[in-house]
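Next up: just one chain, as structure tokens, the form predicted alone.
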Amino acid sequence: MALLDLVKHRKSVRDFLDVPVEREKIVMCLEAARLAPSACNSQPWKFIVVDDRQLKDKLCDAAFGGIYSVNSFCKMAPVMVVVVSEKSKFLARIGGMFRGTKYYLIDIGVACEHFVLQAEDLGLGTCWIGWFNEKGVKSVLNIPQHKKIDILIALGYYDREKLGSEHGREPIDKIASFNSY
């Protein structure tokens, strides 16, 4: 599929089918993420794929209880991907301090977008999740407390017909200009 068509089709999925995702497809998504560019080639990410149903259910219970329950739909997803933010290379951190930019967040954002676009190309749906109980996730997966988890990705098959086609995006003339603000 052409990239622009792929981007037009990709949406945040919140209604997953109860169908397992093949490991080969998950690995292809991880490979797409692995190839993403990053500041100073830091590659400041680690992807923990949770596809064991019992562990995934335990993870979702810990991640999406209480004030985080708005994202409890993730319990329907057959796969959860936990994205651990790792340390950037020294030059990327120094440059980020001078610029006031957390390059590692941009880097994991690009890697995760590669992941979700590859998933869409394979007929899988995804949803980025930023609102979750980080301590709960760390506890279930034995992730050291000093590590940072900024993103979870729900992954699975979905009914494209149910999702619809409207994106609700602003027109180009509202979000872009040429040669001046």
Ligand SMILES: Cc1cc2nc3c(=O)[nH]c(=O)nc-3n(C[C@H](O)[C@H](O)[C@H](O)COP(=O)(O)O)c2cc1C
The other form holds:
Amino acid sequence: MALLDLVKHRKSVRDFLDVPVEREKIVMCLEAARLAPSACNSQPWKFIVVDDRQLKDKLCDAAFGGIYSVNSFCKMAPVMVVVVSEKSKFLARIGGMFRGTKYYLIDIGVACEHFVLQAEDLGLGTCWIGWFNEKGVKSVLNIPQHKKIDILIALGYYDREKLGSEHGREPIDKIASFNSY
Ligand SMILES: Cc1cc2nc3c(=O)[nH]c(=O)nc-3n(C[C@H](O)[C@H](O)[C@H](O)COP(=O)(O)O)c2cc1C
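Now the other one: the form predicted together with the ligand, given that the block above is the form predicted alone.
Let us now look at the entire complex, which starts with that chain.
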């Protein structure tokens, strides 16, 4: 699909089918993420794919209890991807301190969107998940406590008929201008 069509087609999916996702497709999504640009080519990410049913259920129980239960729809997703934010290269960190910019978060965002768009192109649905119990996720997957997890991605097949209505977006003339602010 042409990129703009793909972007128009993608929506957050919160209602997944109980169908396993082929490993080859997951690897294609990882490949798209792997090729993402990053500040100083730091590649400050590690993607932990959880597609084992029992482990995924345990992960969701730990991630989406209490105040995070709004995201418990993720229990339906056959795959959860945990994105560990790794340390950027020295130059990117120093540059980021000077600029007051968290380049690593931009990097993670770009890589995750590559993942998500590749998934969409393969007929798979995704939902970015930023609201979750980070400690719980770490303990289930033996991720050291000092590591940072900023985002998860729910992944799986979905029924397009069941998708909600379009999310509104601001028009171009409100979000962009030519030649001055
Ligand atoms: C960084 C980030 C965090 C998000 N966290 C959540 C989340 O925790 N739960 C959820 O249901 N959706 C989450 N979303 C999805 C947004 O709600 C969604 O992208 C937005 O409403 C636009 O809808 P659309 O993706 O269908 O176009 C997140 C999206 C981003 C980019």
